[in-house]
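Have a look below at one chain only, the form predicted alone, in structure tokens format.
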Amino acid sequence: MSSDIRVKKKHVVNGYRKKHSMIGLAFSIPVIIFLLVFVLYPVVYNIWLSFTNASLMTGTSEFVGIDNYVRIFSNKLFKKYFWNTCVWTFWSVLGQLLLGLGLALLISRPMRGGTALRSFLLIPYVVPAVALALVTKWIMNSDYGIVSYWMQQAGVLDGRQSLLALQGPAMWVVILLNIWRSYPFPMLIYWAAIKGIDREVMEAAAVDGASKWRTFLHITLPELKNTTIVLAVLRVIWTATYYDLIYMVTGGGPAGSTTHLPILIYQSSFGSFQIGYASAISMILGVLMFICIIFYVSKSDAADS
């Protein structure tokens, strides 16, 4: 009788395993859809579109092996807009990780009104890039742009001239402008872990006679270790795929001294209409930032254990 209701038991016990996992697998097929239509088609054809010679304007598309990649590599151009790809990723990422630390420091201590603070220094982030663009071109013209105008009575400027048109100057504005509106997001993340160091260990510290810098540099940092790892690597994915403010600002000029990858895909995709030429270069690009979302998992992973 006994043998019986165990027997009972275990087929109720399955069916409702069964039930479960069939309800699992119902919910789990729009995503799978989703991630084979949206992501992973879309990542092959690219991968297939790199191999060949298609074209918008003739509406070819014939297999040509690896002669995209030989083209690309032999371009000094593209040494240069990697190049410019490089400087900007990295000048930007590094201002943002130190603005949004030092800013996160500031609003974790006790103060008054840090609330109308916290919501002020946020500001950036939901400023629209279009926006910013406009405002910045405005200010930067070079005959009745109020910055241009200041440094040309300085005599940083010749006259009727506008950093965006020196090759040098123009790169800066840009990763100046770019390193303002991100730095919200490190701020934010900075802030949250800053709040979970332990205070007991903070206080040690200053009992023990530690001065401010001393325990930043020997408690507050190594703590901030993993946070950083973390941040650089997803900032840095982020920035070195970001076009829209770049190109709106210099729309890659002047003489391509602001042209980086993503503006190159686009020139040569929509400008030129060699899209197998541009998947080529989308296809390097990709490859740099898969290796950093490799090194992201491998710290996250590291940071959990």
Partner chain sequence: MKKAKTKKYASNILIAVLIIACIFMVGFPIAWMALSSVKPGVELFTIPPRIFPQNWSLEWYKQALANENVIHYFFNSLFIASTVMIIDMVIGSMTAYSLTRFSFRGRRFILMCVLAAYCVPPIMLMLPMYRIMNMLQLSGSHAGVIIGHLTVTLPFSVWLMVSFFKKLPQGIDEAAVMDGANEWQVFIKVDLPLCIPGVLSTGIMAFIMSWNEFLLSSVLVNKESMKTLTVGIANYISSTHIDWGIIMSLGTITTLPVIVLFAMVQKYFVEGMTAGAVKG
Given for the second form:
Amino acid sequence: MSSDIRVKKKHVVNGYRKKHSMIGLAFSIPVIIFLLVFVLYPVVYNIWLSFTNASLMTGTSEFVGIDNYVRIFSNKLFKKYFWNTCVWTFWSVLGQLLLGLGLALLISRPMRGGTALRSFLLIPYVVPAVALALVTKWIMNSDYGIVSYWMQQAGVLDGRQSLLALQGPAMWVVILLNIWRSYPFPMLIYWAAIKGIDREVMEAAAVDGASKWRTFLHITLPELKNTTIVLAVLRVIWTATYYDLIYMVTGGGPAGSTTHLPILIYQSSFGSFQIGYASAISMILGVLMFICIIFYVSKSDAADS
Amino acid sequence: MIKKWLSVMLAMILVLLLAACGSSKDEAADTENGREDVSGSYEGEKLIIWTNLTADAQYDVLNKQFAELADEMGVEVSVEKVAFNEMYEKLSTAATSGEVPDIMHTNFGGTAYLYAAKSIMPMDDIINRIGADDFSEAYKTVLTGSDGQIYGLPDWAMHTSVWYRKDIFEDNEIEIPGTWEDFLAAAEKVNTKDVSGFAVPLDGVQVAAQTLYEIMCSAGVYFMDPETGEYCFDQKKDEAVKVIEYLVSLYKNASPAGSLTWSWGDYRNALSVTGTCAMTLDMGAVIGNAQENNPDMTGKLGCFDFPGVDGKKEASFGSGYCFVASPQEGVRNTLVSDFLTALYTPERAAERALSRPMFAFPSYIPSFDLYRESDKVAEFKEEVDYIFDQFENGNWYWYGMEAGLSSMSAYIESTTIFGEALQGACDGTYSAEEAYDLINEDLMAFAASM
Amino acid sequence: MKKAKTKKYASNILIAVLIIACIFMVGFPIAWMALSSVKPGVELFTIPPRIFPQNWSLEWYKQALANENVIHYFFNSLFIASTVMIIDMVIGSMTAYSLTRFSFRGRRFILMCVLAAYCVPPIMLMLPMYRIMNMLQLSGSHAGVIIGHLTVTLPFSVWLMVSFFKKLPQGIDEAAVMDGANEWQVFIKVDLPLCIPGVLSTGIMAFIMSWNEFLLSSVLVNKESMKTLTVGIANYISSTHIDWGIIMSLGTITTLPVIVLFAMVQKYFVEGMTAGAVKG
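Output the structure of the form predicted in complex with the partner chain; the preceding block shows the form predicted alone.
Now the full complex is given, and it begins with the chain already shown.
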């Protein structure tokens, strides 16, 4: 290509860019309108509500300043529910990333039926939470649930006891269920990332006599660092705000041991009718999630540059 | 390949979209036709009715009666089910946006909520039209607001008793216990590895509060003062703590460990289907359960009232359903009135009470005879007579409505603090006193906010 | 040499055990649900519980499907999830195109807003959403639920698709422009076809999320004939007695279609996702 044409092309393209960047913006307009009406408006409305004593029973709504926030932080149960949220989120995300990574390593081995295995392992991703919750409630029923029965026979559980009626184990059950449902996504992403690692580097390492473990530690893992950060942020946000599963399996019990912030928000709205107070809790949750996103953006900016 | 798949998918969605548009067009046409003729008759009017009854047998009877009336009156009726665990979600979203249904068939808690949200109208005129004397007094009292007007049209009532296995009591030579101490002793005596003595269900949604309240009532501890209607749960701390301690001892000594999270279905199954518990508190639904799923068990079940502390029971936990209606104007007002009045024939009232797979009994006195003649009930004549007697002659209350309609009642039913506190008391997280404080503080905060 | 062989043998056994464990872990809940739904009533509560039915029976399916609303639930879910999928794919790819192929001011800000929208807890949207739907006269309609599901799926879809569109070299657009294509043509004829695997897999994710969504569907719809499958089944547990047989048959009806559908389109999903969706 001669330099003459190149200059011309550049010129045309520059003009095109300037003149048509507005058209480019136009492609974003549906999303902008959607976000303004259906996300921004609700959020602003929520912020306003969080400074009122709005009630879903009497319909009253008066400005009360930061009363709701003061009440939240002086409530001793809130501390417990906040901690539950941390436990639920941390172990759910850690568990699904580890399991996802482990299974990704497994399916990235060349073997017969590998594709079939991969397909099979993706199934939990599409199983509706409601179906999983129902099965769990049944197999863990203290009287006729098969899992409870096995555990009772093995002496792990007392007679006619259920994991779902014990404070610590109930939380573990919902976390495990969440891991069960969520690992396929990280698995797939890790699998793709592992496939993308330069084969020559791996082979060179093998020739050098590095053990599989060392190769994994020094080549595979560092390559997966960025993927892991992105996945972790995404899943933390998704998990900390995820309501359906806990609501349907334990409803937040026993004795509030699986009540996390989304459940608390629901209960404060429709169990106590204090929508102002509930909005304040959702603000706290929303802000925490926003901090995660900021963290993600700063990381991805660093990665871009 | 991708293209092929994509086009198949697009075609599928197009068909779906067309189908959806088609059906919505039909609906639009219907309502247009409907609006033409309003004068004179109710032709074309539409009533939206909600019910909490999600069990098919009950829903079907209601739906059938509504459809009959809709036909007779030439109106359109649309019935929507609202399950218990989402009742307050639905009511509060509806109330805050003014989308309350025209008529709702609901329990006392739902009525109390709609009354507090000022979404329903007084029913005195309709009650007088049907016949004020045809309804039991106690029932009218509970539905009376602070302005002296009655906000619900009583449909049927329920009474909490201890349902038990007669055969197990006979085998163990146990008499019907008359005091708390005897009751605990009886529960412990029949408690074995496989069959527990007395199930204490404590699911966080409504069940924990109901279990506690029956025991509270028997000891004369209430949330609201039956005389003054003021909040009084804070006045009787010592008694209330004893009630919780007693509940915990029943749980620890005679209830299956897993009952901490049992809901209605679980304890009913345990008594009447799997036979894994000897006693439980219930409103009689166990009979329907047994008849459906384990007919052999039906004859083995009997009932007696939960005893008072030292013999005399102060009151029982009674419950029931009623019709409420949102305020209407003009012709729609008379429509709602006519519609509701027509539901109160002896046959219809009895049929509704009998549709409940539990011993609901009609609150409409002219239907009593029909109700008792039914096969389902005649089999349990002794129990029904006993319950009728207890209901007519003992005190019975619905939590928070000891002195008439109160928003506190809806709150008690919707808050999850009872689950938190009582499950915690039973598994040792809280002492009975801490559990009491949690409940009391929560209810006080609500009372203060009203 | 012999040692190496034994080691290899041992590791193969380990892998086999792992695979069997995985199959059990994934398969058990689904198998239990499907098998229970074909057990007659008397076998549901046997103690000790049995995994396989002694007698097969379709009575629960008959009972479940006798309720015409169950059919409604199914088609509502299908219609809502398909529409959400289409809208996500269309709007998502347009936005991704806009945000990655142009350099107007505020581009980063819009992307930031999309990300921020992703971290709004759905539960926070619930009540305001209900009010908006009432204002727009959409409450109780499918459109209301679809919009609700879009608030959850759209930010994620845009974010995913941005990562696909970013990967296309800028030169492609420029070449097309040189050939006289306008922006719309570049989008439709050049960029979109190149991103099809990514767009499809995003659509599939949106479909699945919508099909499985419970909270907003439950708040936004009251009418029995308008409910989605997830909400419809959840109502079955809360009634005063629990029909496990019917519930398991409904659970199977909810789960199997998505598994089958997913199996059919999985190739594209995997292809799209591994085109390097999530990378630093």
